[in-house]
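Heads up, the chain below is alone and in the form predicted alone; it's given as structure tokens.
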Amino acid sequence: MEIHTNIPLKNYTTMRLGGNARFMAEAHTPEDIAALSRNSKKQGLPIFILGGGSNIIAHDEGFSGLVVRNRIPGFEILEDDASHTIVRIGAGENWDDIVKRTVEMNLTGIEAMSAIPGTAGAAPIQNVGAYGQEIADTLVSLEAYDNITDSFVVLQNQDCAFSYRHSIFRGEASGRYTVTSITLQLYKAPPQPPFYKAIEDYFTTNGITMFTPQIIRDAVINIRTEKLPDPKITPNTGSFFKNALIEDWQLNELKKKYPDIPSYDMPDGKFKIPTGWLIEQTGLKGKTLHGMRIHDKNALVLINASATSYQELAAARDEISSAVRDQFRITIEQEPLEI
């Protein structure tokens, strides 16, 4: 393996935004996440796991370790029946890529989740989702190096706590644990409606009918399309908040002021606020503060317009969440990580 040293942070996140990585590596094999996990402690050197640097953010002072970009791939059938086919998955993957292969075999349960950037082996962090489905729904188990005992374990769906856009891996497990596959249980059964309110919408549009893989597949892509720039040529991260999730007495309140609120049920009894829409009633949408765009198709997207520092963009999202806060008392919460 080679490492490479100071290495700009803002060429491998999608954001194009932080200093150097001191150390660089690339990991093709479980084997080497191991190797190169012994060594950082061995050091005293903090690690960091990569995957495609779109649900990451970094600071202008960089990282004083090691980058780890997680590559390894892999796709095998482990087991192929009337009702459904069970998939492992190499962390490394692109995740599109793996969507589009599934589609292609006429499977369901992840095509929602078309065109997210990132990788596979990053979808159960924040346990990844969209117009419906999350990660959650699919993941039977995955593998993963146990940077605290120094061994490769395999964690059960339940292991992981996921709830919306979190799991552990984003909370007491922060750190712990680098995934080095996914195992997916996807199905042969056509998918059914009632779909996500988006596609429904795109469905009834476009006067779509019939419903596949693909036909979810090329929708989701075409909204997606419509609404989210492409990180390959306009420098963001996505979604830059996380819906927020709120109680039944916090949106009986609401209602009485803005009786259109969107909200969808959850199934902890909260209800989401789509945070699109928040941003949008305080008038910030197609604003740029402190060099970050706030997207006029999506509120929930911040791109990066001319700021050449973190500092602007925290800047621009501190701005950003005390505006939602002071007109609706809800704290919104970033989505990307941090390095």
Ligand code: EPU
Given for the second form:
Amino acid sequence: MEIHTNIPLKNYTTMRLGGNARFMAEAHTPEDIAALSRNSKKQGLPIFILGGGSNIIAHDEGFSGLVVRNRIPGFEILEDDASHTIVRIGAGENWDDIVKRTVEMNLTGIEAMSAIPGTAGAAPIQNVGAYGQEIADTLVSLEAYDNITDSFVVLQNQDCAFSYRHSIFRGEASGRYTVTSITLQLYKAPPQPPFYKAIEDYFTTNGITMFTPQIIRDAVINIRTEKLPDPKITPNTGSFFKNALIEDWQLNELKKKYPDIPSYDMPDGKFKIPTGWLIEQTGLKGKTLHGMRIHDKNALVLINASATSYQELAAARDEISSAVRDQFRITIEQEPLEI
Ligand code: EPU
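After the form predicted alone, can we look at the form predicted in complex with the named molecule?
Now the complete complex, all chains and molecules, led by this one.
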């Protein structure tokens, strides 16, 4: 395994910011992950596992340890019967290649998560979700390297404690596990309505009345192309903030002043408020702060228009959060993780 030194993280993160990684290596097998983890532990070096870099913000001072790019491949059918297929996917596979492949097999379960940048192994970390599906709905288990016990483990779905854009990997077990593969259960029955509102609207507009995984995938790709900038062309990390979760009394208070506030019921009695709507109400949509532009088609997305430092991004983020807090008394949270 080759170890490279002083590698600019901005070339490996889609926001295109940040200093250098002191060391960088690529892992192509689970054994590579184990060897790199053990070695960096021995040398007292911090380690950070990078997937596609599409949900990571790098700091200006860079990372003084080892960044490992997870490139572990794999697509293996473990079980296949009349109703479902169980497939094991290498953590380094490109997520959308996998979605495309399962859709071509006419399987349902992840088709609405089409065109999301990043790798398969990163999907469980933040419980990736879009257009009515999240990885928690189809993930059976995952294999990971546990760098505390220095061994490979299998974590079942319930071990991951998934909730909205959250899991143990962003919480109590942050930094402990490196995902090496994910196992998904996908279904042969066609996708069933009702679909996410944006998809329903798309079907109505286009007169679509038959639903297959491919039809859902095509709809999602068209909707996303319209609302989300392509990170290959325009530096961004998708949604920069999480949607806000508030209590019912807070929603009742807000409704007095903002009767049109959109809200969605959550399973735990809370309500999800679209942060894009909150930001739009502050008047910041389409504006540029410190070189960061609030996307004019979706205020949840921050585009790096001309920022050259994490500091500029942080200044823009803090101004946006303050504007939302001042107007709504809601504290919004950043979605991408930081290195
Ligand atoms: N809205 C506005 N103004 C805006 C943006 C949104 O008013 O500028 C309101 C509208 O009421 C709209 C609602 O927000 O109906 C929801 O918007 P949308 O369906 O576009 O979804 P979102 O809440 O902006 C979330 C995910 C996206 C995912 C979409 C579709 C989060 C943080 N983001 O966005 O995920 O694609 O739903 O399911 O939950 C990502 O995580 O990077 C991501 C793109």
